[in-house]
Partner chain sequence: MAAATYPPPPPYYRLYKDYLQDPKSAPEPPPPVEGTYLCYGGNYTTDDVIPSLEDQGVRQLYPKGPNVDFKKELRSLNRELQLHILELADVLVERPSQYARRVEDISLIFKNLHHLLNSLRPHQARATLIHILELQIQRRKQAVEDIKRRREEAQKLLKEAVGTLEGQ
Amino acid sequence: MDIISQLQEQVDTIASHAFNTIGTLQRDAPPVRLSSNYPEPPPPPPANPAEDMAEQSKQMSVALVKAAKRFDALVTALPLSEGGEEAQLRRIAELQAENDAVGQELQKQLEAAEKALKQVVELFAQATDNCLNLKKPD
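Let me see this chain alone, in the form predicted on its own.
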């Protein structure tokens, strides 16, 4: 797998860990009274001990940090560009010109193939007409 795909996969992993961590923290957080105008929040369910919540939060944060460190390691492994921004822009222009030339060649081949197909269809129509009419070809 190339490094860009690995980076994309790592970003997905980081997003997944962040999403799950925040969701779990929201789910397990004890209710808090926002204002004296609001009624007292219901007591938290007794099924979630505070120690489990703390341990789970710690494990999730460790996984998130490991994923971020892996991402940083992949970024450092990226090859450095040589020549700076001007060289990159020049290379992009070269690749674009090459892409345009290849595109034009493919367009010419497509037109030639369409022309050949049209001829084949016409010849096939003549052959079927000759067979149906049982006449000899000219």
Second form
Amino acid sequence: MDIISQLQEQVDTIASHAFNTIGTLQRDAPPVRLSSNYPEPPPPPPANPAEDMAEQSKQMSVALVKAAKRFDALVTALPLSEGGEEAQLRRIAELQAENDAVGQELQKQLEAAEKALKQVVELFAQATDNCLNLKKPD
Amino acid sequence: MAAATYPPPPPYYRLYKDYLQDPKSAPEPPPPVEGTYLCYGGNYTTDDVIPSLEDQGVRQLYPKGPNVDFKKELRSLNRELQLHILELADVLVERPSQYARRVEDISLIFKNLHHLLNSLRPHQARATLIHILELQIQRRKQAVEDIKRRREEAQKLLKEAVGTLEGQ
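What I would like now is the form predicted together with its partner chain, since the data block earlier showed the form predicted on its own; can you produce it?
Every chain and every other molecule in the complex is listed next, the one we just looked at coming first.
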């Protein structure tokens, strides 16, 4: 796939990692203590969710940073030739002129080759006619 | 032009009655459209430009100007994005009710990123055209060389044949 589409897909990947991360953190976060007046929140269920959460959030942040680094790598790999639009248009005009010249030369060669082919076919026909007519060589 | 749901076919077919006998008796096809045209009730334009961000009401974060340094801007936007995501996480911890502003900033950065990438497409199109032209020139040159070579071979064969015949 061409590099610009890869870059666009990478941006979308970063976006999906970002909102997955934030959403997961928000959904799984343990309740927070509002004020010292209110009683302690009930203790969370067995500590597995806490470890899982730490593990998960680490994995998610690693994925996010990896996606961002890949984006940077893709940007570096962009074959962006300097000179901008005018330079490209000039090169296109040059190439078109060269293409026309080479095309005309090709046309000339083609015509010469076809003429030669016609001549050879004629000569061959004459030779075979003579061959057929002269039954015995003199 | 009828603007009904199922318009009938246009009545021009009658003008082409004698087309087989006299191709010039029928009208020429219409010239290509220029400017804006109406199609199925929608306005379309023949001039394809990418609408700038301001036209869509989105603030442009990277500097305007004739030649934008795409790589630099893409990289700095990426960094800004990462910082904003971290900020969002922080805001959710400390002041959860202020997430909206941060989320807006993040979506603004994404819109800018996508717009930058889209504005690279015309450049890509021109580069593809250059590549195709170069390939075509190379193929044509190759063909010229091939034809020259074959002609010379044919000449050589003919000379040999003449030599053989005369030697006989």
